[in-house]
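The chain below stands alone, shown as structure tokens; this is the form predicted on its own.
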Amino acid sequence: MDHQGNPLTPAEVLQRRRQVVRAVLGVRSALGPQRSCAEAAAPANVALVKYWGKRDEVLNLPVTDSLSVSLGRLGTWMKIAVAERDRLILDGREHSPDTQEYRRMFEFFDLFRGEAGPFLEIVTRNTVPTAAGVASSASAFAAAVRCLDVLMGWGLSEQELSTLARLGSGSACRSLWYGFVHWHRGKRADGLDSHGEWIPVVWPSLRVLLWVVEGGPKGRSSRDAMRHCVTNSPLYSAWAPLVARDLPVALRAIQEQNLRELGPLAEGNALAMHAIMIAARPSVRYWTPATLVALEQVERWREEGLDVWCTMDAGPNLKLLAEESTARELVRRQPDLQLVDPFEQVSVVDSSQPGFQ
């Protein structure tokens, strides 16, 4: 939508895209690739103070800030390659140009390329699920843009990826870094003040759980549902104002690293997130018989007096907080958890080095 709130061409939604990659790569953007491979990984996040809504769709600005902590070890490795056409290659599977993952990646690709290319071969696995309310587009436009840095020579700072990994999907603009980022929303019409920003606080003991109740691929995707919501929820009025309560309490609980304030608020936010897309009309539902089971079972834990808490994205599955002794109980408990340490970081071999596979 322009402002006048009416639809733009897909010729102008890609002229305005292409301006804020200009303005951030200036001269940078009339380069070629300066090496023929990158290879690069980044992480899930999951959201702690979540965004829901945009204020702009097509650069994908968003209406509050938000917060978020990384999955550790658990998102997307991405190589990129010239090559004499493109090729995306997804999980071990090549996907076809009428794929919406195929779609989806090169309308991102364009962006920093003409008409003359260069053509492109990516290769990417996600070790999170793929399109299930997991953060893997995240973490995959994260690795994007690290990998177009190095293959295109930029030298781009760790803000400036970050706006331009946000042109592919909001939330990769917080999957830059391992650990808590906080996302802000900005004020600028051309979003180049939206950009994650790395919290320096390193929380030894916290861990993450990841509770996978539904594997296969979400039916709506979060961009639709979101879009829903903010027209079509008479709750969605009063979801600015949370975040602008939630998010000073959610920075002071990391910086004193107190689960007990954190757990709690990041469990009431994601909650009401889904209230606001259960009230819409139509109503959106991401949760499954499997999801109420397991948030009544970390109710029952905490009966019990484990200090845990849940939080949950557009999708149906869960990602539990916890104090690593607590974390590693619950695996006990619950086998099927996944424990995460969300400052645990993954070591890219440099694609340049003999022996790259």
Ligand code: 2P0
Given for the second form:
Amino acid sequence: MDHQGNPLTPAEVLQRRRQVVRAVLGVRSALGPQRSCAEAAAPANVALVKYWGKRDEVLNLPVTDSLSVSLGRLGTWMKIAVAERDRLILDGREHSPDTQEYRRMFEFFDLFRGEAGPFLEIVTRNTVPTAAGVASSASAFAAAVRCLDVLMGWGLSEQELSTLARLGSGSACRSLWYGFVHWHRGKRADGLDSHGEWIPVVWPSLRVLLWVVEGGPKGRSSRDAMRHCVTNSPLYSAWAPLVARDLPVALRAIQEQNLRELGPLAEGNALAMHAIMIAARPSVRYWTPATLVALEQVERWREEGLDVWCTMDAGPNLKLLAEESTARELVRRQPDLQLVDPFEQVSVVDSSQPGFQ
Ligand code: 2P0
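Switching conditions: you have the form predicted on its own, so give me the form predicted in complex with the ligand.
Now the full complex is given, and it begins with the chain already shown.
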């Protein structure tokens, strides 16, 4: 939308996004590739205080701050190389230009290159299980900006890379780091102050457990659901005040490594986000009966003395939070849980990964 509330044309959208890129890159905008190829990895992330609603759709600027923890080894590997034509090879399969994945990825790369190219071959592999309901777009765009930074020799700061990754997908700005990240909503219209900030806390015993209760692709994109909720949920006005209360408590709980404080807070925040969705008119409901069964199971585990809490995103599946010893007990009881160490880092380049020639 422009200032009068009229929708922008695709050319105007591109221009606004390119202005931000130029503002971040400065004189570096004029640089061509400094190398022939570059590789990078980035972790997926799960929000403990959610991002739900945008104040600017073109630049993916959020209504509120949010807070996430990375998913360690789960994320994206990417290699980009200067080539004779654009190609996208995703999880070992070449995607044609009419696929959504190709369009989304190259629309992003087009923000950084002029009419003269360069053409790019992108080989990318997600280590996030597709059915797990964990967004791979966040890690993909974070890996993409890391690759570009190396290929073009920009030498940008992590904060600048985070600002650029946000243009691909909002939550991508939290995928530049391992561990906890605070995404500051920022106040500026151009979004240059809206980026992730790494929280210097390592919590070695914290675990995330992915619980896929429902496989298959999700019905509605989170982008679309978010937009719908902002204008059509009578509860949306409660969201910003709720985040303002939750965020400082979550930050303190992280500093103190206190799961008994962080867990209920993350669970309550996710449930509030889903309440906003459910109350929207028409309603947005990602939960299935299997989701409710799993939620009840989490409650039962707590009644049995296990310190476990959950969070959920725009899908039916759960992500559990627990300390390592509890996490091992949970896997014993529910063997389909996938255990993740949020702080497990992968080396930047792993050419042994399939798809990397
Ligand atoms: C989050 N989600 O904080 C929230 C909670 C989904 C539920 O960030 O439109 O793919 O690309 O900015 O980043 C998913 O939204 O949306 C998301 P866009 P994105 O993790």
